[in-house]
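The chain below stands alone and is given as structure tokens, in the form predicted alone.
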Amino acid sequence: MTALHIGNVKIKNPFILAPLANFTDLPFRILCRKYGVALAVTEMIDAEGIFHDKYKIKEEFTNVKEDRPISAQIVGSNPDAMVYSAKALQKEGADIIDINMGCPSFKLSKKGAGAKILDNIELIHKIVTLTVKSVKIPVTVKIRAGWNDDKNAVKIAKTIEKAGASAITIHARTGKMKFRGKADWTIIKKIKKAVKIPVIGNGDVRSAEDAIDMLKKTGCDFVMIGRASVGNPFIFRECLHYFKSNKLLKPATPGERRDAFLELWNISKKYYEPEFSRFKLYSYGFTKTLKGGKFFREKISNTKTLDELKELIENSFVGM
């Protein structure tokens, strides 16, 4: 396999774990790496919160050798805060800084951040330029096809490249669409043709076939997978196998799902007490399509202690 790079960071294959709030914490990223993830991106880090000392950098970003290379994603519309947080994350050991200009949340939109910033090309250029100049590690930017429409998508991508970014991720929906409707992969193809830096495609990749299809149809260099990985780290193993052999793997068995879920539990225990709420969210992905999965999720919602939760995971996949 030809070596891939983002800036000076070597990436061993084309498959990247997307940043997902409430899901892609340290334990889940480590688990996904065991199944083939080449690069993982942290949950979104509020640059203003770091800048004004509302959040502690060591709590927002945990750096361990099992989770490398790691891209730390920051979000905000204040250039000073973005520069400050990027420098702090570099000091803590981030391999890449990723700037979020793609989150469509109402909370960020009110602040002119996330995907809403796509309406302000001058601010995009300023933030990327200053951030790139402030750190010695690669800076990447994640965008959408635009806020309301995609008429400026290529112009935005060129602006980001000119500002010095080492790669660009394009989620092929507009900010207004959020996660509704179908992702338009032609936008990824247009941007790939327009810029020389690596392009990471994102949106509607639900299987290994989708991932390889995106690589072939758009010419993108990497594929970023988000929601389809929740409770399903096996998707990366399937992508890598199909990419190398052009053959599809069989889906993970119920036993493999149980073992992976327990492994996530054990990894979590290694670093901090497992979060009840997260494991309830993960349970949907790990039991989706399994016979008895709905009953399992109903039972997990009624568990009261972490020990009960672990026992339920250990004993409930038999016969599913």
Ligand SMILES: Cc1cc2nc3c(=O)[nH]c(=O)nc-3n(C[C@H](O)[C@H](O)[C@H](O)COP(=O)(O)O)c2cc1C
Second form
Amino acid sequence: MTALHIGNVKIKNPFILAPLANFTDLPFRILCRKYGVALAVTEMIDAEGIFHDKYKIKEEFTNVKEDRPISAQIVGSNPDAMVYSAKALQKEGADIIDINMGCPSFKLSKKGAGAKILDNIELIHKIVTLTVKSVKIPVTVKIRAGWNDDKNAVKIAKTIEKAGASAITIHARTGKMKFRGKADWTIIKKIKKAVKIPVIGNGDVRSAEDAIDMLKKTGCDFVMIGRASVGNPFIFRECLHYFKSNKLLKPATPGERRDAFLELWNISKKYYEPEFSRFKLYSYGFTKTLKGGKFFREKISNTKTLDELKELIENSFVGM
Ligand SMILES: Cc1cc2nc3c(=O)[nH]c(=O)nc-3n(C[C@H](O)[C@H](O)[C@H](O)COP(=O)(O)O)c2cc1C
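Switching from the form predicted alone: structure of the form predicted together with the ligand?
Let's see the whole complex now, leading with the same chain.
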């Protein structure tokens, strides 16, 4: 496999774990790396929160060697706050800074941040230029096809390249679509044709076949996978296998799923006390495709403590 790079950071294969708030924390990222993911991105970090000392950088970002290379994602619309938090994350050991210009939440859009910033090309240019100048590590930007329509997606991508970014991730939906409708991969293809920096395609990749399809149809350099990885870190080993051999791997067995869930538990314990609400969410993901999974998920929702949840997984998972 030819070496891939984002700026000067070597990326060992084309498969990237997307940032997913409430899911892709340090333990989950480490788990996905065991199944081959080449690069992971942190959950979004509120730049204003860091700038105004509301959040502590060490609580938002932990640098460990099992989680490298790591891209730290910041979100906001205040250039000073973006520069400040990018510098702070560089100091903490981030390999890449990713700027979130894709989150469609009301909380961010009312401040002109996240995907709403796609309506403000001057601010995009300013934030990317200043952030790139302020750090030595590569800066990447994650966008959508536009806020309301996709007519200026290529212009936005060119602006981001001109401002010095090292790669662009494109989630091929508009902000207004949120997660509804189908991702339009033709936008990824158009952006790939328009810029020279690496393009990371994203949106609706649910299997190894989808991932390779996206690489072939759009010409993108990397594929980023989000929702399909939740409870299914195996998707990365499946992508890699199919990419290298053109042969599909069998899906993970119930036993492997249970073991991966318990492994996630053990990784979490190493760093911090597993959070009940997060683990409940993970449990739904890990049982999603299993026979009898619906019955099992009802049992999960009735658990009241972490220990109950862990016991349930340990005892009932295999053989479903
Ligand atoms: C629960 C959830 C949380 C997300 N959190 C983030 C985030 O923190 N930063 C970001 O850039 N995108 C975030 N996204 C968007 C994903 O990174 C990704 O762009 C989107 O889910 C489309 O990819 P997929 O079809 O592979 O899931 C989130 C999506 C979901 C469903």
